[in-house]
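Below you'll find only one chain, the form predicted alone, shown as structure tokens.
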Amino acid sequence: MMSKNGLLHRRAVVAELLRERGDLLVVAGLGGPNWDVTAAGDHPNNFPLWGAMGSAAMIGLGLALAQPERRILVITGDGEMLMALGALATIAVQKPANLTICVLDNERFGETGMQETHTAHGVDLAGIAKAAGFATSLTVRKPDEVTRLRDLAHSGTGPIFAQVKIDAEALPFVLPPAEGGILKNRFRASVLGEEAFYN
């Protein structure tokens, strides 16, 4: 799970987070996190974002409030989270016990040419989440910490935030379906049940 430079491999992290996932609902942020979640296995309970950069955490909050009996995991990147820091304050105020935000932090804007993000210069997203009022906020650097995060996502009391330090590696794309209507309808049917979807 560790690269030669001592950082976690992003797809190994996501595979562990989604191991034996049960009915976990997953929002995958634009770009790399989307491909990583799909590489771990396309699933009706995945909602991959092809656009709407900066909205993954707030979509996760909406799901958590609408489906309080379900566990919600948002997997997004540092670039997207930096675009939506205000979302952390809103989530902390709402206190959804069933929501986990996982930021895969490679310190790069992967969609625009791998330029360094602010986290490469010391910005501490986990510290920001803690200051906002998240129940649990972690910086994850080791495989056993990824497993702990997985366990928290399935049974911890949220909101939970994790900044997972990953290698800035270039990986082949593993694409989910690209049609927004198909993704929306599939996810809605999975969350609400086929009968609710067709009524």
Contents of the next structure:
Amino acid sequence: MMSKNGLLHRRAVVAELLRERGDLLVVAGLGGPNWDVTAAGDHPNNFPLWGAMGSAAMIGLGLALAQPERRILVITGDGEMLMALGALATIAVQKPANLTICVLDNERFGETGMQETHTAHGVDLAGIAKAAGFATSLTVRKPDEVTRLRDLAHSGTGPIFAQVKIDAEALPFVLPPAEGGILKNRFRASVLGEEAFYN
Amino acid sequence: MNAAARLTETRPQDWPQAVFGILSELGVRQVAIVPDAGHSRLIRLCEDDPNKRVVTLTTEEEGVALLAGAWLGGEKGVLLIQSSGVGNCINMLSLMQTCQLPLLMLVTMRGDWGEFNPWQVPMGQGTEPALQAMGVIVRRVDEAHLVASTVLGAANLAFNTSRAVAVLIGQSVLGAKNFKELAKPR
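May I ask for the structure of the form predicted in complex with the partner chain now, the form predicted alone having been displayed?
What follows is the entire complex, opening with the chain shown before.
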């Protein structure tokens, strides 16, 4: 699960987080996290984003409030999360017990030429989430901590935040459907049943 | 009595109560807000309703994403913001257009009729074209007795056809603020 420079491999992290995923609902932020989640297995209970940067955590909150009996896992990147730091305050105030936000932090804007993000210069996302009021906020660097995060995402008391330090590797894209209508309809049919099409 | 019938029973100045009744009847659960004085009565009614969850945002685009998630999970919502906040929503509205998600936005206007503060004018005048540029259907209402029926029509359009629809509530309905009355005399 570790690279030569001692950092976690992102696809191994996501594969572990989604191991025996059950009825877990997943929102994937644009770019690398979308391809990682899809590499672990395209699934109707995934809502992978191809745009709307900064939306992933708040989509997770709306979903968590609407589906309080289900577990919601947002997997996004450090650049995407940095664009929505206010969302951490909003989520902390709402205290959704069923929501986990996992940031795959390669300290880079990976899709645009691997430019450094703020986390490369010491900005501590887990610290920001903790200060905002997240019940649990972790920095994850080791495989056993990934397994612990997987268990928290499935059964811990949220809101849970995790900043997972990963290797800045460039991997082949693994693409889910791109059309928004398909992603929306398959997700709603899976979560709500086909009666969702008749309202 | 249903919402449509109740519209004719309500005094014009009681439009927040009428709109609250419509939202309740439609089953709106998530109420995303960046407060505005013009929305204050409606916000209070929503806060007092155990069937609604008021989510205070740090910036308006959070609400667009929140309500996308709400709909994916089977809940309806409404976004209550001021016209200046429409500018913050622009890129996030691509969610609605790309994924054919419904969105009901109730926007109280500034920078328009009777405005005193020049800093409100650019976004106030840009509100309608900015929304339309992002594929949002815009209905404007400038008379109090027409607010509730306009909201009902917009909500049905949004939720029945999976579109983003904004109702712009004009300052002639809300009353324009006069800063001179609030300021210390020179």
